[in-house]
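Below, in structure tokens: the form predicted on its own, a single chain.
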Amino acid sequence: MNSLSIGDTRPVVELFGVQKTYVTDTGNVRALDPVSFGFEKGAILSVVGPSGCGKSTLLRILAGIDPASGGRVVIDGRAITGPVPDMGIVFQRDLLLDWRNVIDNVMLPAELARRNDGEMRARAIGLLTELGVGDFLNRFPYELSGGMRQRVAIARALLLKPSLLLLDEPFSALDAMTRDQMNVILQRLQQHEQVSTLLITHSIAEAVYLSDRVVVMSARPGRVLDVIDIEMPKPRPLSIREEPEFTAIARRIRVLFEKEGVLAA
């Protein structure tokens, strides 16, 4: 398992002989071949790899909403056996609900655990201000751009300081202008907040862009093709990417997927 020198180097999240097989009326399906890694606290992982590898059931795994079929899973030296409740998910719908304003959407997790109070609140504020929302608290989800739904979902992931937060393709729907804002926002947010963050994604250009770390997936059934160290300093400019560094690592994962045949060469 590579290292990685940030901040606090003891892995906060380890994956050993992680595999997957779905039981189907019509056979087996194997969806993930043994796959192992790991990344520090404080740091940015991502998965990148072409459709069906694998790499949202990775997800469900590591949060514990989905079963692994064998191998492990240790997050802060502790076995996941199920569900992690110190954990922010964002899906690729942000999943907010339409009869809640944007305040209430972000301040559901808060409501759940109890902590309804001035105090969550004003966190809650402070990160849709951060994220370039705060102009809309009372807005509802229909009034928001594609954008501005996932700062609030992102925002409301965010709300209970979890020590991990899992990103599943959120910005796949959004137009390439948005989605390099989202980047340039999240690299911020993510820095500013220090949370442990993976990041499933099939953008190689996002992934080497955002992540500390990139874990490179086959097509199904998923299997780990390599692991990269981008060590770019951060926060990194969007022109990085036309940077010699970061163009060869760009190329070396598309070299991967066109040997995999995911790619015509």
The other form holds:
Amino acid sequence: MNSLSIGDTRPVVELFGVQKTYVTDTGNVRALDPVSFGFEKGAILSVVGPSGCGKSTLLRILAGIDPASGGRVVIDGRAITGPVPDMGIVFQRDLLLDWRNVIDNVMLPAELARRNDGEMRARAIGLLTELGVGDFLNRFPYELSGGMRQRVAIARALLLKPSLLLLDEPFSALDAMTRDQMNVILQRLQQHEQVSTLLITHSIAEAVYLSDRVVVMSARPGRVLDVIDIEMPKPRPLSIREEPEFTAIARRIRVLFEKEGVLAA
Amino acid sequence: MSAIIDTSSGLSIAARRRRKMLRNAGLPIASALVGLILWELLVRTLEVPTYLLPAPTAIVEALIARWSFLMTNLGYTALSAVSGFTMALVLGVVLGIAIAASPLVDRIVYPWLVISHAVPKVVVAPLLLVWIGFGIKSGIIFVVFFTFFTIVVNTVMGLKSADPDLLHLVRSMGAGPMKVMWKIKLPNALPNIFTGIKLGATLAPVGAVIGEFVASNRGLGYVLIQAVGSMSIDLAFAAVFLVSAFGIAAWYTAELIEKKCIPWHASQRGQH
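Now that we've seen the form predicted on its own, could you pull up the form predicted together with the partner chain?
Time for the whole complex; same chain goes first.
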């Protein structure tokens, strides 16, 4: 790793030997073997792996929710030790506040940061419009479909222009068609916002379609099987998933899982 | 880009709701009327004496004959019920917040709460006369004692049921304990708090009446005791009717406020 590189190629997130062991009554459970990888400002990195591979553990460490048992996480040059305010997170469940309408849900981070002003409100409306829910500002979450709720959650995560966007299987609960649609929207918005994004997913297609780099993880205890850079130019049409270059990468990942016994025939 | 839009129109939902409300209100009323008519018929055909069980019409007659007397005493009972319940509500929510916010307070206060609830309150009522004396003060304190527990327990349950991931999320946005309580936990607890309010609101007039049994010379509880003592069972029933009507009114008032305050909650969206 070239420590002299600066500007846009400077790694925004770096993990050095990050690992997690849970101590339980019946002994220690290794959730995550030491993993190291990094990615650059404005890029999307996906971590793809089977259920229980420690993907979510990794995200919780990055978000400062759980401490790592070892190793170091450096975000924008700072080692993280607790919750990082400068971070947007979207979970699989949208976690919207039922008692707030759409715009007030999106404004929550601004309120908490005491930046609840007209400029922020305009940005919130702009984000919601870009996400295709600009006409629903005064609706309540229970009036929206799952896909629309998740769009609101994405707008909320992006409001304060975070230096890092963490997405923990954000589209897993959506139907296949909505999921495709969300992939297209997320790709466009991520490019527009130039936000460094870490996506946790168990969909190989989603990881390859969206990412600049894919980290492939093994089953528990999770370890890095491969790191693949995806060079295909963005924005990518959904039909790219049928292109030979795309299918070759997807196949490469699938073969790794097959060797691991995760996807054995 | 086309958004996926919920196309169910607001108008048809409103119309369906109105029809549903009519059906919801109509059935219970019809059911109560049928019960009253059966009661009247039974008393008349079996010639039950009034001092055992008066017919509904006899109760209505007593109500009309002693209207202003009954209303004065209802006012007295209502005063101690409402002021006692208001105090219990404020104390209960504040203590609930303290219990939910601090495990230390939780451990210290919880056994006392359970004890106060387990003690048979009706048995303790006569002691109020000794401790606090005759009059409305002991009635009010008895109402607090009677309704406090359900409010605290429901408040604590609501405050503790906030989604852990949601709490992580807002803490990652930089929210401190006060902000988390005020912006997340408390609104999230409102449905539970309203459950406590509705249960407490119906308990309050009962508590007031029990207080009046032992430590008052006014109020419907006193009227009830006196009426039974002089075998004026129709008057006693009229008093019971008024206490019940007051409790029912308290319940529906609380429910109305609930509807206004938490329209977003699943219980308020007619999906029972």
